[in-house]
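First, one chain by itself in structure tokens, the form predicted on its own.
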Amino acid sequence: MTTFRRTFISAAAVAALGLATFGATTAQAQAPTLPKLKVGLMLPYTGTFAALGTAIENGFRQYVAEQGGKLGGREIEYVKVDDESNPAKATDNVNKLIKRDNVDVLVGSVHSGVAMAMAKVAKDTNTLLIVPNAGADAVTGAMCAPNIFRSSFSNWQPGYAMGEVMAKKGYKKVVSITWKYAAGDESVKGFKESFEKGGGTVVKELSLPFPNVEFQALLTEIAAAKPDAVFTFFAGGGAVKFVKDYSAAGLKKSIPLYGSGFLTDGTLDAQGADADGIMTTLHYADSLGTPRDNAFRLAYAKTYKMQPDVYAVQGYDAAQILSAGLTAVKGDTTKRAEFTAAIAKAKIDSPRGAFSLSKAHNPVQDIYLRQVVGKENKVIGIASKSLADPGIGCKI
């Protein structure tokens, strides 16, 4: 009897286990497998900003790799388009990604004019757009939308912070110089706003068309004006040539050069000793020294055999922003309201320092004062704490 009872229990247990296993297997078989998430990378891969586009992509891919290749349970598939930093081609390029390639998410771009075109199409088609660099104020201003986010900065932010710094240093007369396009105009506007509020005057606003790098005539004007200092916005290859030409013209010794941080970010190797001592303001620096940033820099250097810059950080954080939304909806991007709401309230654990997003979806972040020492942008202080772009015209 005892033997029979044991046998009966064992048989029952095996049967139950078999049913449970069958049920689990059936449930797994019935569970929907989410397709890959198609991410459209619309970035510059040629021309003046080519290195910037590559760094953004590297940073984005690094965060995805750290999550095992998935965000919110979705594997990532990349579709790449070289936007050539050409606003005239931007609308066609972004429409190809949406209509031909059926991407779920747009990530781009570097050039503000290109980003403006992307934002318009994204808004019209309700396609999720994450801007990993271009600081055009209108993207998180008058053109803001629930589906548009930025992982970088507004052009106003670094410029405004530097205006505060230079006013506190006691400069009274300053000349500004930049490319004549959205990024340059808005950076100078932010600088001028705070510098004049602090008692200074911008005595000349010099500019040249993007991506022109024939600076000599304008450098002659700067020398003739004899300002206390110069504020500038240039980036990429243009920043390299401007810094070298400024030094070659002998101006570095007599008229201090200050700028938005893109002047010396990702450009120091090429600028060499001509960049030594230049002060800039930006939301990232090479020497933050925090555990979060140290881990990021080590992983990036191992993977890409180079040091990361602000562009890599912005790409990395674009992926973090996307992950925040996908995680909240378990990868189901049809739940658009929940998806965008989760991103809007997320706190991003960035290598630059944790940041939140403003109502207009622009980072609220510390802007650092940095100085070039050797081949590093060393932090020498915080120029502006938790600086929020005003988001003028945004009606989210």
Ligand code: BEZ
Contents of the next structure:
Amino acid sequence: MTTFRRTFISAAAVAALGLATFGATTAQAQAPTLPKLKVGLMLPYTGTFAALGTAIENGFRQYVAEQGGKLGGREIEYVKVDDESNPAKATDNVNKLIKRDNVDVLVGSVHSGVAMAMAKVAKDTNTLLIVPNAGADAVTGAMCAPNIFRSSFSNWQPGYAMGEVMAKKGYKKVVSITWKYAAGDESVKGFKESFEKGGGTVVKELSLPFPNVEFQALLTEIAAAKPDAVFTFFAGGGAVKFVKDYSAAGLKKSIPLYGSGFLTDGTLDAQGADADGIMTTLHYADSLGTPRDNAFRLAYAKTYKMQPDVYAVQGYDAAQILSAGLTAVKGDTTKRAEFTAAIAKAKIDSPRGAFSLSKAHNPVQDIYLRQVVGKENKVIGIASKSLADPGIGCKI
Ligand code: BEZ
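Mind pulling up the form predicted together with the ligand next to the form predicted on its own we just looked at?
Next comes the full complex, this chain leading.
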């Protein structure tokens, strides 16, 4: 069924591309327009990650708009699905986009469990997939494929960078706390790997099911354990509540809180003074001050009447990755080998700083150490230069 659809779409696209050539060689007539490229945005628009989904879509649309609405000569048409950050619905949702809506490219998602379901279907059906957030290590590890790309990070990356930072600071005993699912588990795993290499110990690993925010009992456990510091992964609405509860429990004054940068990205307006001083590691920050980032931020703020965050950058860069492939094949997505080779060679001119993709198609990028000052995640330095995910299990 899927194979038939793909062949049918290809034939239409190829016919249009052929006509374009024919038209040009006969009477220099106006080239017929290529069919629109259907982009399936599978993102959360409700729930704890709703704002993240919207920021990704905004960023993606911003890049497309800057290119005059076309990538690789093809106008972009969007089909949207609210995946609710629900892995149980993910396979049905992605199948609908592929089979019912005939999308050419999938862009999604935020939640690691949802993205893994998307990657499985994308791999089985050979559909192009660009992951604009979810860090599930397997997506660019054991599940990697020539048609799957990521514009964001692997869960291992910010965690690993923070483990090095905290070991160098001399912390010995750390408690971790997170949601019990791939993103939380893998962030803590990455953290533990470098922190323990640096001489520290994770004395307790606390967790609660996603997307629960009943932190009180766990905060009591942290207070009782009296660690030197806490490492955490939370994001979106859950991160807002965690930072506020941590402070309200009186822990902010006695046990320093660290995390991967999602803890304080896109959340500072709601967290207010409770977030002040928190240090995190991430591949983006609010105060990079480069001409590239300044231009991006200005345009984003003008269009969307709010400041961009890491999610907006990742959406913007997902469109840039797609553009690199489409431009090389002049919009003909059937030329898969050339499409993939062009992306592999591309240097993505990201607001975060230019990056290229690893062999497994994950960004090789600087991870910044940031600190919350007022309403900004200010850069303190680079925690890890050109950090590449190990891509364990990837065979491409
Ligand atoms: C994840 O599930 O991979 C994820 C969600 C929000 C922020 C970062 C990662």
